[in-house]
Amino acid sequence: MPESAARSLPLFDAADPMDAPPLRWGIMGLGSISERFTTSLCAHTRQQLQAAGSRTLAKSTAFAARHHIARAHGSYEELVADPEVDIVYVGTPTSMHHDCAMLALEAGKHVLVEKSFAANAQQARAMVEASEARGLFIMEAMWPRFLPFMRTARTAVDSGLIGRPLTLTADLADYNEYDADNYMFSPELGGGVTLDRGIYLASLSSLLIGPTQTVAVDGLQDATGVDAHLNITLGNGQGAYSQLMASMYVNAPSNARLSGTQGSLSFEPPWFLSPRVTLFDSRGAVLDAVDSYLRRDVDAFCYEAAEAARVISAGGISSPLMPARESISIIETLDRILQQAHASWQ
């Protein structure tokens, strides 16, 4: 495409997540993911939050009266056999989202499994499988994925208006002092940067750069056993790399920039939840920007939803925007990058 040719990024209405046909949820796991996605739901979509489940009775009660749930129930169990519920979201720490989706799954319940969506991707796989061999939806609640900005990044790229992508640039990285009671600490509990920030990254590497074929890692190990600060670099095998910076030990501002032959497209920060994307020539001129009204993630976890909720009503059993093999891929370049830094440590 020559650099005078007009180029303009699409506009890509999605969707209004009230518009999505109603399913009955329980929420399990009552933290504070949990917490914002329940609002998210109760502000923007028509989605009927049916139940509530915890290993207390007295926090489920008190997470049903918050957001006017209807039933509580003080063991998980109880909450994937409530009739009256058709999805269940896992809202648990990532150390138990492999164990928590398959009691949902083998009670007949679509699961939306919040990020990462495994430990490893042994797990991943057997979720996948058993959805797949019941015939039951199931999906990583990736959000920024089914946000309008990024799908009309994606559109942009797959349209060829940068030529072809080469590098993505893209950090995630927020100073976490040392808290006992932090999973963030607790090896056992999946936390560290990988599962918790870098799921973020290769996810965005997966979009808009493929596939990865190779990995490449450098970083720091806290104290108490977690992966605290990487620099990873993942390539797709056909010359496009991204480089990535993950970390619990520094503040960074959240840019991305995805680079191509014919132009860029730049993500102003946070990307995640970027307000603008910018558009740019070969020579750095900028071409287009689309904004987005979005500013908090409450007000955004709706989209995922409202997603699984069309997939589910349609038939289907795993999503275009977050397809559930291309969740397996992911994690398993997770435990690639995990594998190298542990390595690197010894």
Ligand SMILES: NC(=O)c1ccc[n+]([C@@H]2O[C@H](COP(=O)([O-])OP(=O)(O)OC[C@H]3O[C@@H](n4cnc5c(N)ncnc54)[C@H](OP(=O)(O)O)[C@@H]3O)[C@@H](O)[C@H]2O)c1
Contents of the next structure:
Amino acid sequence: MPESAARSLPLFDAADPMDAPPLRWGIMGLGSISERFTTSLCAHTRQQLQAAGSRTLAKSTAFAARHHIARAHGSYEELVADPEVDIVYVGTPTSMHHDCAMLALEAGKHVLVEKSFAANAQQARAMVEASEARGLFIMEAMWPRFLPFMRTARTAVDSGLIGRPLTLTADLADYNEYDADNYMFSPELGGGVTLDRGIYLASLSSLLIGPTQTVAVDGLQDATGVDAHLNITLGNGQGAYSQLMASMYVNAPSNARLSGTQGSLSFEPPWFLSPRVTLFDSRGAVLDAVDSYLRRDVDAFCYEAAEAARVISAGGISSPLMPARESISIIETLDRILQQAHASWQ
Ligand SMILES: NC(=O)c1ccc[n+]([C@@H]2O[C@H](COP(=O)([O-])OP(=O)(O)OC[C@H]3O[C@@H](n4cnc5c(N)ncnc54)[C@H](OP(=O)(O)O)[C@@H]3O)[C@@H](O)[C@H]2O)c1
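Form predicted on its own already given; the form predicted in complex with the named molecule follows:
Next comes the full complex, and the chain you just saw is listed first.
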């Protein structure tokens, strides 16, 4: 695109989540993210919250009462056997995503799986193969991908608005006080920053730079054994790199900026819920900006649910916005990050 051409960001008019055809949802694992996901669905969609499933009946009964859900189940097996449920939302710790998703798929249910999609690539492949073999939908709940401002950014990059993307810099970091009850400090539950925060960064890199070919990592391990602070460089094998930082030892503003040969895109922090995306020319002058009306993450989870409902209602089993096969490739990148980090700590 010539530098002199008029350049403005595409206004992405994402369909209202309220318009997505309603499915009957079962919520599996009733912790903090399930609470927020359910609140978002109730507030911003016509999706039917049909059943809640917990390892304990008292907990699912209380959750169901709180969210006006008709049915409460005291085990995940009972939840997936519920004939009134079309799709199961898996909100359990990452180390359990594979088993929970497989349970739902084997019972004939579609699944929306929290991030990280799986604890390793072998699990991710098995989940996607099961979905494809059964003709059932599966998707990672990578919520920023579905938001209108991120779809604007993606369309801008795909249409060549910043030329050839060469460098993505992004961080996701927050200080975590040690808490034995927080899965972040548990290697067994899939804690650590790679699976909890690196996944967002690796997914952003995959979206804006393309599939990862090279991985370089330096960082620190916590006394609990989890990876706690990582500087990560991902290369696409064609000269473009993502410089990423994920941490539970430091706080950072959640910046993200993508620079290309003809301009840059800057995401006002926090990038995953960016209030404003700005387009710069190659000399750093502002060309255009789009504002997002989303202010709280709880208002954002409804977009991923609406996407699942639209794809399933149209007979699809994978979303073009977060393809299941891309989730495998991203988890492969996380595997490589963790292998390199742990090798350096031997
Ligand atoms: N999208 C986001 O913004 C976001 C934010 C935070 C977390 N997450 C992801 O969501 C998942 C859950 O995170 P969370 O913060 O909701 O965790 P959480 O509050 O600890 O809840 C996890 C739930 O999983 C169930 N569970 C099953 N086996 C368990 C076990 N061995 N130990 C602990 N819980 C077990 C429990 O539900 P029952 O007792 O009802 O069975 C528990 O309440 C993780 O994969 C995480 O990466 C996503």
